[in-house]
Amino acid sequence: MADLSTDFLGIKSPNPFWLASAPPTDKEYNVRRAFEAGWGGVVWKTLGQDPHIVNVNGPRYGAVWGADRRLLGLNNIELITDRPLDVNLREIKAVKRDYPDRAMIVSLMVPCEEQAWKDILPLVEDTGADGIELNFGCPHGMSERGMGAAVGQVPEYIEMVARWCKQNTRMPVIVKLTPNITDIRYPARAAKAGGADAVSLINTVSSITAVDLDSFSPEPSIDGKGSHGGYCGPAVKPIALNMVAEIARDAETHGLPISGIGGITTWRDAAEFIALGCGNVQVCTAAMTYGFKVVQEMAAGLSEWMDEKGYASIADFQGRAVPNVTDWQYLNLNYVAKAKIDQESCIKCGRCYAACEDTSHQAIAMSDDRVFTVKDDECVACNLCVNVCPVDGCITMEQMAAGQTDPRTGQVVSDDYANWTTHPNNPGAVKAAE
């Protein structure tokens, strides 16, 4: 059996699945249930020192669904915890005492004043928590108060606060980054410069998910008014993967430990984040959608896949995908593929034909009896037909063998990637030569 245990910053947990700082980790009752269900760790919902935090007593979530009403994304307008600080600290201490083998991270958000951080850090240390996560990502409510994403969007602030925390606590410091920024590398670099031990990302994406066309209020609506909130769930996974990869392959942050967050719903999602360099993953929306026991499916699936691949530990495949992430200019233009349609599995719906004929390269022919075939002399292997086909595996992309002539361009196909790296049409090679 594969070993799913992880050691992240010296913090050990029986598996890489942590609950993210969010409503599911707001109180002792929830966290105990999570640990009993099998979660390897939790990041306790963000604590602060403001006694005037008041959450709305109305809808806190907006949703985006797929055609089958599968939840694709949640928009939430909930603030940090509105429970008393001393109550949270007491509960954290009790849970950590009873579950010493699970990771206990405490999320924090206080004003950008050194004394505020000096005041709260020893209180958290006294609970026996394993580390802290600086919430520099929340895009709503708290950001308007000069915290959350308002800090995460200014690298200088990130570096400053991270340094304050490293100087005033023995606990590992994780900086949680906001995706609401142009280039994620700069805040990650700032966190590292400030001495942070790791980064976690992504926090939620600033969003409005819908507008009620009767009341004309954004949803969720509170007494006829709405506000932007934080978007999470499966829909944000591509954004998260890209930002994780950018940090993992950046020369200035290479080697900086990463805790991956963003739309992780299955074991496969988790494996993808780990393959891009993450030491563990944090989950929220999946737990809110399916309950805490979803972790059992995640852990079983990851373990089975690792056994099939021969990976004995998480470290065996961590970061394996990072070298394969490159800038567009370095992609091999000598590689040529063509779409192929399996006639036996084709249901003759015509979606591939409509998509290609109307919006792509007119590379699919339709006969009078609705047999669809690919015109190799027009196909550029854009993959659109694969993505719109409702039958999994019906349409595939097949690489042309070296030495064959591409009927579209008339050029001989080469699989010589080394040749492409010095080819005069390769802008990357030209730039390197200059």
Contents of the next structure:
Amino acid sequence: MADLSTDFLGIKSPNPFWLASAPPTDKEYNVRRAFEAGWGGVVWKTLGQDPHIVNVNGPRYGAVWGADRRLLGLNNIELITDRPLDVNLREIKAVKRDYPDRAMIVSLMVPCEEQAWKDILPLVEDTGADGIELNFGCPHGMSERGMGAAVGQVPEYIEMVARWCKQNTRMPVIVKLTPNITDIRYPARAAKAGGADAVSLINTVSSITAVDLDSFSPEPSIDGKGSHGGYCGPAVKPIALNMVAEIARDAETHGLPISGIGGITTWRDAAEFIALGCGNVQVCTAAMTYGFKVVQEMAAGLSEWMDEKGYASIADFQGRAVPNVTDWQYLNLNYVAKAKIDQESCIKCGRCYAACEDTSHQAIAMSDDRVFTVKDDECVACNLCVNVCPVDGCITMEQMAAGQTDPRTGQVVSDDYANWTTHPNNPGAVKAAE
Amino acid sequence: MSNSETTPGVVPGRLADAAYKSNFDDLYGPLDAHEAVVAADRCYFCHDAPCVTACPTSIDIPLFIRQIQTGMPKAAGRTIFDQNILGGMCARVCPTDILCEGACVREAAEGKPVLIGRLQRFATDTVMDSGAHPYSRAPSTGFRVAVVGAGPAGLACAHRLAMNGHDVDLMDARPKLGGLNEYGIAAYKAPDGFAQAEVDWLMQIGGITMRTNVRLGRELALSELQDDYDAVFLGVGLAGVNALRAEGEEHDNVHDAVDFIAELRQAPDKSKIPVGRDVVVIGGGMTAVDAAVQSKLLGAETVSLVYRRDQAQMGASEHEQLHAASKGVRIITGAAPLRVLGDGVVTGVEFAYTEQGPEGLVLTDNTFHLKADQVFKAIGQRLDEAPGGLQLDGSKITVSGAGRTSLPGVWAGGDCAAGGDDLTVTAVAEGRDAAEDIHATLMGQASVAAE
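Alt. form predicted in complex with the partner chain, vs. the form predicted alone above:
Below, the chain from earlier opens the complete complex, with every other chain and molecule after it.
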């Protein structure tokens, strides 16, 4: 049986699944239910200064759905906690006392003044919390007041605040990053420079989920007006994975602990974040969609997969995918594949044909009796047919063996590695030494 | 009434009143908006979709389902009506399990097709419930066309002709328009007067004058119609019923299933319809199934449907057979009637098991009796006679191309014309295509004349 426990910055939790700082962690009642359901830790919803902020009194969420109204993306315009600071602190202390084996992190957001941080840090320490997470990520509302993403978008501020916190508390400091920037490595480097123990990412992506075509108001609509919110859920996972990978493989931040966040819905999502270097993961939308019980699938699935693969602990596969993330220019141009359609599992919907014929390389043939076959002499192995096929595993990409001739190019497939940097079409190609 | 399922003889009122209501209520009922969207979400929007190929009217099914999915059921209805103006009835009566849904790739994938028929009903109901008719007529061409027979073929033909600007006289032998939609379909498939509502909605196109209670060969003569109109379309169906050619067929309580079905459809109170305690239906098509199922729904204690060939050759689809079985109809295949027993009034039927011999089906010596106080014959219909010297292909009117008969200026479609599957949807396709051919022919003549 695989050991799912993690030690992140010295903070121990029975599994790598933490609830992210968000509505599910706003109150003692919710967090107790989460711990009873099996979550390894929580990041308590962001605390701020008193007087506490207020929220809108209308819809806070907008959504994007897939087939059968499966929720794929959720956005919110909710702000940080709208309850008094002392209420939150009291509840955090009570919960941590009753669940000493679970990770209790407290998310914080106060103005960029050292005194504000000096004031709040001892109060948090007093709760017995295991660490703090600096919310430099929320893209809505608080950023207009110079906090949240407004800090996360300026590396100098990140470094400055991280340093203040490190100087004023013994608790580990996690900096939560916003994806609403052009290059995630700069804020990550700044966090590290400021002494932060870890980064967590991604926070939500600035978004408008829909426009009401009767009122012409963005959704969610408050009295006919809308404001951009923060987008999360399965739809943002690819963005998050890339940003995590960028930090994990950057020479300056390589090895900096990462708590992965962004659309994690199943054990597989979690395993992918961990494979890209994360020490644990944080979840919100999946819990908001399905309830706290989803953690049971995540833990069971991860455990079973680790057993199948022979990984005894999370550390055994953590970061295993990082060396395989590279720049495009280093991809092997001598790797040649062709799509292959398994006629047994094909249901003859013809979507591969339409996609290839209309929008790709005209590499799929369709017979009068709806047998679909790949034309190897046209197939560039783009993978579009695989992606649009409704039957998992029906179309696969098969690597051509070295020595075979690619019927599309007439070239013999080589098992040598050759990339763009040495390609003859590259004006800047590096000539091999003579 | 004190009758029950075990009362001997052919009597009405075997069931409690509430049972009639539920038994003859809408069989599947409409999908609500949520159900429709969930069902629509399952469509893969296939390329050159097999469901479209399988539809005799070639409705663009993936497109209309996508229109439902995107919240545009009226546009979806329009997509359907563009190809099939009786899409509402077809949604209710089509054997979708052997047409669109049988071809659905999700039938191949999971054994559960997209609910195309019920989605079609959702879309067409949305349009028809709005009251408005989505088509308007082209400018008048001045041509007049006689459409004889107001069943699915005639209605589809008349509508398309009127849309193209021709003036149409639509004639039918019965008191109501609709043909088999009105008189020939199990009551629970199109309850609440749907067939007439559909006719009324269709007639909103304008330019169609209707004449009822006029029959070809009685009030109408084909030669006169040819003289009086620029073109004639015959969609007269098959008014004749095949005989059993078995001894004792003339006994009382031996009926044609089509008459029973028509009577049931027209009866506002089903409890007034007498039915036997032990009913035997002879035949294997949709008519046989409709008669058998409805006998059971009227309270018959036992209903046996006997078909002379094997089950795979039954005209009724597997879905229809399962439906009959679920209602308690016993289906016996591979047996043919030898004689109808009785003494003035039917008491039973003697059958012989059949075998496939080299020369065709042969009766074996293995026989059995079924007790019966009512027998329905459903072994097919035929033309009573060839109208006005039309060439026949077997017992149906010979046609070529889009319903052209052996006489110039006369087209035919639906069950009376050779070819096709004797389905509502096939009749609609034939009526529509004949209308387009009539239109092209008349307009072609007009342009030649103008030159």
